[in-house]
Each structure stands twice: as structure tokens, then as C-alpha cells.
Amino acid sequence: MDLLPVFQDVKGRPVLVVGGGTAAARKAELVSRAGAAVTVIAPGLGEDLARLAAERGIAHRTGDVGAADLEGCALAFGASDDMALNELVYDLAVAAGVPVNIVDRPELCQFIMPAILDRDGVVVAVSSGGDAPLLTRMMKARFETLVPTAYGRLARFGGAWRDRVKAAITDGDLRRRFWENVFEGPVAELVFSGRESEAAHAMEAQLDDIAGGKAARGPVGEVWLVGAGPGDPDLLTFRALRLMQQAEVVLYDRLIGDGILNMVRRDAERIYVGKAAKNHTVPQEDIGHMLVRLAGEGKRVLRLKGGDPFIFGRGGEEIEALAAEGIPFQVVPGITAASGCACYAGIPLTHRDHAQACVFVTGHGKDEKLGLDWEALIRPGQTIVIYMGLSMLPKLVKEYCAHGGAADMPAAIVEKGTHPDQRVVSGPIGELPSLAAKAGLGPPSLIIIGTVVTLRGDLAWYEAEEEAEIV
């Protein structure tokens, strides 16, 4: 280790940044959101350090830097266009005891300012010594992909609870792995779901137990709703990423594919409960079933669906079982199919010049009824987006154009949309079966209905390997 990684507290302390640019706004705004009284010399103030300054209300003024200016200060930064004005500062900086960070200078540095993560409390700094400072950058970038937002809420909550808790478990190695339930398990869960209340709850019921001297309570497992978006991974969220990492046992649909199943826990119980038309691998109600169980076995429990859960995916009739028997969930919101297909489709589902309203359907009727209100449905300005239609789309052509809608109104169909293999059919509404037929498309598919349709040809931006578009 080249370099002693430490945390200085400047808050109300002066620091000297020299320099007026983007160099200089980055270190002024740093250092005044850590609480130091920053002052900045130089000419002028460029328009990033101009606004800083007035938001933050950071000091200013022009003319020399001397001996006078690094009097008593916590941090002093040479960040000027002028090598020699950064010499000065150093120089001076070095007789008067203040440590001092030259920008692009690492010579001229006794600390580094390393790439920073900052959840509201809880930092992670990166540094290569200066050496490197775009991989150090590179690295932060993979740490925003995993570490929650609301780390610093989770630190603030334990922190409340840090002298009551030493109070009642004595035994520092019991105390250790008491923590690390908390901050691993169900009540980091509930703190990052903005659920704090329920979270102290939870910690109340365990410390009474322990104070009390009765048996450590059961395992207490939990169900997490993620949607997986339409397929690409790259879409997944932050939070369905770090659940997709903690989870003990998924159960998965026929829509998750391998580079989302892979990005599941290796170790983790894998269970398929895929459902197709007219094939129930397993049974609405039994998923909830299952569900029960393995929560109340004390596993964290996994349910991957794809899109979004409360789009057509059934997620609220699995909440309803979790709810009946006490289970904890949370859901994790996905991209539903029709932002996702569209978007690489190059279809935008609103357009000033087009559709002012967009609405979901889906085209998966009970008993081969649709059901679907096309009086609502069929109105100027308006994008119809239906979902799990393709085996009925003979039958809704014909009630489309039966309720008053235009044959000739443009549509499309993305198969398999966001997929590498993604393909679009896009045409007259009249003309889209056999268009499809020709094509042979097959599920999972999506149907798109109105004139935003015809703007593809300008906007579409994603190229899929076999992309096989009729019109």
C-alpha cells in the first residue's frame, strides 16, 4: 500500500482551491459538500464554478495568492491553467504545514482525491495513487451497480439502534452476527424499501426476545417480486440486480432467458414455473402455494417475471397469497414489454404530431373471448398496445375493423423484442396476419397499433442480428 487511506473532517475548516475552471469547480464542490468554508482565487470563474459558487456559497476573490491565504487551512488545491501559479501554491503550501493536491501533478501532491461513491453518508473511494485515475473512475462505475442508494439511510438506522443493541447482546462475536442479519437480511430489506417503520418493528421484536432470554425466533424468509424487463439484461434495475445476487431459491418464467437466469446467484435453487397458452407448466394457484412455503421454510425466495409484475404479470394475485399468510415481499418494478419492444422497435408509443394517449390491452382472452372495450379503445391520437396477441390476431383484426377502426391504420408486430434475435413485421392493421404468417412469428410477441408506427423507419436505432421487417 502506497498511499494511507484516511477520512479527514473539514467541516467549517478553510480550504484554498486556486483556479477558476473545471478542474478547480470539481475540488470546490467536493469539499464544500463535505462542509469545509472553501475560498477561490483566480480571475474569473467558470460557468460550472460560477453556478457552484452561488449555490453553495463558496468565496471569491482575484489577485495574488500569498503566505496570508493558506493560514490555518484544513486542504489547499492548485488547480489553475498557469503550472507556475500551481508551483507557487504548492510551495507555499509545503511551509505552511497544509497538505496540498496539484491537479495532473502527482509529484506535487501529498494526498490523493480518489474516485468517491457516495451513498448519502456512506462513502467508498477508489484510488490507483494517481496512476490511473480513469480505471479508478471505472472501477467506481461497477461500485454504483452495487451498493444500494440508501446504504447511508441503512448506516443511520443501525446507528440509532448501535447502544441498544451493545446493551442487550454482551457477547461481541453474538453481537457481530446479529448485525450482519440485520444488514443482510429482511430489515436492510424493509429500510431500503422506505419502510423504516416496519424495520424497527422487526428489530424491537428481536431484541425483546433476546432480553426476554427466549429461543432465537425461526428463520424468517421472504418473497421479492422482480421484473425482469422484456429480455435484454442490460435493462434490469440496480435493486433487481442485488436481489437477483442474495436470493437462496427463483422461480422463473418462460420469458427469462440465460443472460438473466445468469445473473442469478450460482448457488441458488433454480425452479421453472413457465407458463405458454393453453400450458400451465405449474398452475397459477400452486405458484402461490409455493411461494408460501419456501418463505415460511425461512429462504429468501426469488420471483423472476418477465416485464414488469403488475403489467399483465399476475404479480398481484401472488402478493395477495403472500399477504393472507403473513409473508413479507416486496415487488421491484421492471420495463414492461411495450416501453421496451417499442423503444427497440424505433417506435414511440406517444408523438406530439401522432398519439397524445397510449393504452395496454392484452389480447389473451378467457375462454378465446377478448372482452376487449373498443369503443374506448378505437379513438384519434391514441396507441394501442396489446400484449400476448399473436395467437388471436386474426380474430382482433376483425373486431378492430368491425368496432370502426381503419384497415389501412399502420401496425407492427416485435417479436421477441429487445432479444438479439428481435424481429419486426410492421403494415396495414388489415394485412397483419398474413404478414405475420409469412413472417412466422411466434410468441413472445408484441402488437402495435396506430400511426406512431410509421415513424420507424426514421428513428429506429436498434439493429437486431435477423432483423425481418415487412411492409
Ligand code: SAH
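These numbers come from a predicted model, not from an experiment. Rigid core here is just the name for the largest C-alpha set that superposes within 1.5 Å across the two forms. Positions refer to the first chain, counted from 1. First, how it differs from the form predicted together with S-adenosyl-L-homocysteine (SAH).
Relative to the superposed rigid core, Glu399 undergoes a CA displacement smaller than 2 Å between the two forms. Leu85: CA moves 2 Å or more between the two forms after rigid-core fitting. Once the rigid core is overlaid between the two forms, Gly20 counts among the residues whose Cα shifts by 2 Å or more.
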Contents of the next structure:
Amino acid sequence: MDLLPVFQDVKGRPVLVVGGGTAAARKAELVSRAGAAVTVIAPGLGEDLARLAAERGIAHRTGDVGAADLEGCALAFGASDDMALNELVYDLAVAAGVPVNIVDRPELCQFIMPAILDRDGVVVAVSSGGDAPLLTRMMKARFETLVPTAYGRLARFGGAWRDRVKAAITDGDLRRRFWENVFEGPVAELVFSGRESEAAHAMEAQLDDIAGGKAARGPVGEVWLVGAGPGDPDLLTFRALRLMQQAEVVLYDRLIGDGILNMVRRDAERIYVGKAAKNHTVPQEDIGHMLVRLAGEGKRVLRLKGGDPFIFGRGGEEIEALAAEGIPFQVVPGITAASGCACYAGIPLTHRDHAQACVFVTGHGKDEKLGLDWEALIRPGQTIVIYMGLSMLPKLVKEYCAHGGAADMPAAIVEKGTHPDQRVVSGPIGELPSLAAKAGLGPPSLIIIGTVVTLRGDLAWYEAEEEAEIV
Ligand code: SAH
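Mind pulling up the form predicted together with S-adenosyl-L-homocysteine (SAH) next to the form predicted alone we just looked at?
And the full complex, kicking off with our chain again.
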């Protein structure tokens, strides 16, 4: 380690920045955000610095830099285009014993500015000692995906409970374990999802147990019902990825591809609960009860759902059992198949010239009956997206036409949308069943009906290998 990382308190202390350009603005902004009293000396201010000076009350003057300008400074920066001036700043700062940083001159830096990830007060600073600033920025970006934005909120939450916990749990080891459970368990997840009052209840309950002489509860299990998007792992949310990496057991079905499953924590137990299961080890109990049982064992259970859990995902049914048993859970939205397939197939679901509305329906009716309200669906300027409709396609098309839908209405089927082997078949709806049969389309497939499909030619960036023609 070449440089010692420290976090310095510069609140209210003078900091000198020499130079008025973008580099000077970046330094001035950072130190001023940390509460320093910044003075900029430069013949003029660039746009960034001028705006910053107005917003943050940064002092500015023109003229020469002298020894008096360094007096009492916490830090000094030389960010001028004039190298001789920067060198003067360096000499003056060294003489005054003020730590100095000259931009782009590592040999004239007594300290460097790290790449900073600021999560509302919880700060990660990354440095390569000046060797590879780009690498540190990339590392920072990786942290950004891992550290929830609400980490600062969690830190403040913890801070507010610190004294009470200390009084309630005097044993240091026990206290550390308690806090580990808080920061990695349901309480943290409640804070991250903005449910601080529920988190406070959970804290109260645990401290009451301890005060009442009961053994501290073991780690409480919980369930995360997470939308994994339509297939491309890049479409996962940060929260989905974070929970996938914390889960101890994962329940998944056939919509979850290997690409996504591979991103679940490696040692997590994987349980396939898909309908097409030939695996006899899958318990017969329904998924809701399985979730309750696993969480009851103290496990962190991830229920991965394709797309969004609340869009034809039966997410609502699975959490009923959890709610009834008082098991903590959270639901994480995902990109639904309609959004994913439409974007990857180049079909905007709404468009000012084509559709002002878009409806999502399921083509998977009960007892072979579709039960669709065609009058409400077939409307000018409305795109229809049908989930789970492929097996009923001929019937769907027949009913569509019988209820006044035009047989030449443009329509498309997106098979395995967002996957590398996505296929798109499009044509007039009347011909869709034969086109689909010819292409041998299978699940999962999504049907899109509406004149927006004609925009595909203009927007498509993904070319299907086997493409039916739009007539
Ligand atoms: N909750 C999911 C939908 C589950 S219902 C979501 O929000 O996307 C299952 C249906 O979704 C499938 O029959 C199919 O119609 C559609 N679907 C899901 N993933 C798909 C994909 N990658 N490509 C095409 N259709 C998909």
C-alpha cells in the first residue's frame, strides 16, 4: 500500500483551488460537498465552476497567488492550465505545510482524490495510488451495482438504535451477532425498501425478547419474490442481483434460464418447481407452503419468477401463505415479457401515430374457454399483448376476427424474447397460426397485436433468422 487512506474532516476549513476550468470545478465541488470553505483563484470561471460558485457559495477572486492564500488551509489544489502557476502553488503549499494536489502531476501530489461512491453518508473510496484511475472508476461502478442506494439510510437507522442495543446486549460477541443479523437480514431489507417503521417494529420485538430473558431469536427466515425479467441476465435489477447473491435457497421454474440461474449464489440450494418437472424429488406441497416451511427453518429464500412477479406471475397467490404465517417477505419488480420482447423485437407498444393504449391479457383461459372481453380489447389505437397465448393461437385469432377484428391487422409473435436465440414471426393476424406452425414456434412466446408491429422494420436491430414476411 503506497498511500494511506484516511477520511478527513474539512468542515468549515479553508481549502484553496487554483484554476477555473473543469478539473478545478470537480475538486471544488467535492471538497465543498464535504463542507469546506472553498476559495478559487483564477482569472475567470468556466461554466461549471461559475454555476457551482453560485450554488454552493464558493468564493472567487482573480490575481496572484501568494503565501497568505495558503494560511490555515486544510488542503490545496493546483488545477490551472498554467503549469508554472501550479508549481508555485505546490511550493507555497509545501512551505506552509498544507497537503497539496496538482492535477495530472502525480509527482506533485501529496495526496490523491480517490474514486468515490457516496451512499448517503456511507462512503467507499477506491484508489490505485494514481496508477490506473480508469480502473478505479470501473471498480467503483462494480461497487455501485452491489451497494444498495439506501445504505446510508441503514447506517442512520443503526445509529439511532445503537445505544439501546448496547444497553440491552452487554456481551460484545452477542451484540456483534445481533447487528450482523440486522444488517444482513429482514430489518435491512425493510429499510432498503423504505419500510422503516416495520423495521423498527422488528427491532423492538427482538430487543423485547432479549429483555424478557428469552434467547435471542436465531436468524429469522424471509422470502424474496424476485422478478428476474424475460431472460437476458442484463435485464436484472440491482436489487434482484443483490438478493440472488444472498439467498440460501432458490425456487425457480422453467422461465428462468441458465444465464440467470448462474448468477445466484453458488452454494445456494436450487429447487426446481416448474410444471414440466419430471424430477420426482420435487415435493408435492404447493409452492406457497414450501416457501413458508423453508423460511420457517430460518432460511433466506429466493423465489425467482420470470418477468415481473405481479404480472401473470401468480406472485399474489404465493405471498398469501407468507402473509398468513407472518413470514417477512418482499416483492421485487422485474421487466415483464411485454417490455422485454417489444424492445428486443423493435416494436414500440405505444406510439403517437399508432397506439395510445396497450393492454396485457392472458390467453390461458380456464377449461379451453378464453373468456376474453373482446369488445374492450379490439379498439382503435390500442395494442394487445397476449401472454400464454401460443397454444390457443388458432382459437384466439378466430375469436378476434369473429368480434370485428380485421384479419389483416399486423401482429407478431416473439419466441424466447431477449434470449440469444429469440425469434420473431410477424404478419397479418389471420395468417399468424399458419406462420407460427411453419416456424415451429414454442414456449415461451408472446403475441403482440396492433399496427405498432409495422414499425418493426424501421426500428428492429435484432434480425430473426427465420422471419416470416409482413404482407
Ligand atoms: N410474470 C411473467 C409472465 C409469466 S406468464 C412476466 O411478467 O413476464 C408466462 C408467459 O409469459 C409465457 O407464456 C409467455 O407468453 C410470456 N413470456 C415470458 N417470458 C417470455 C420470453 N422471454 N419471451 C416470450 N414470451 C415470454
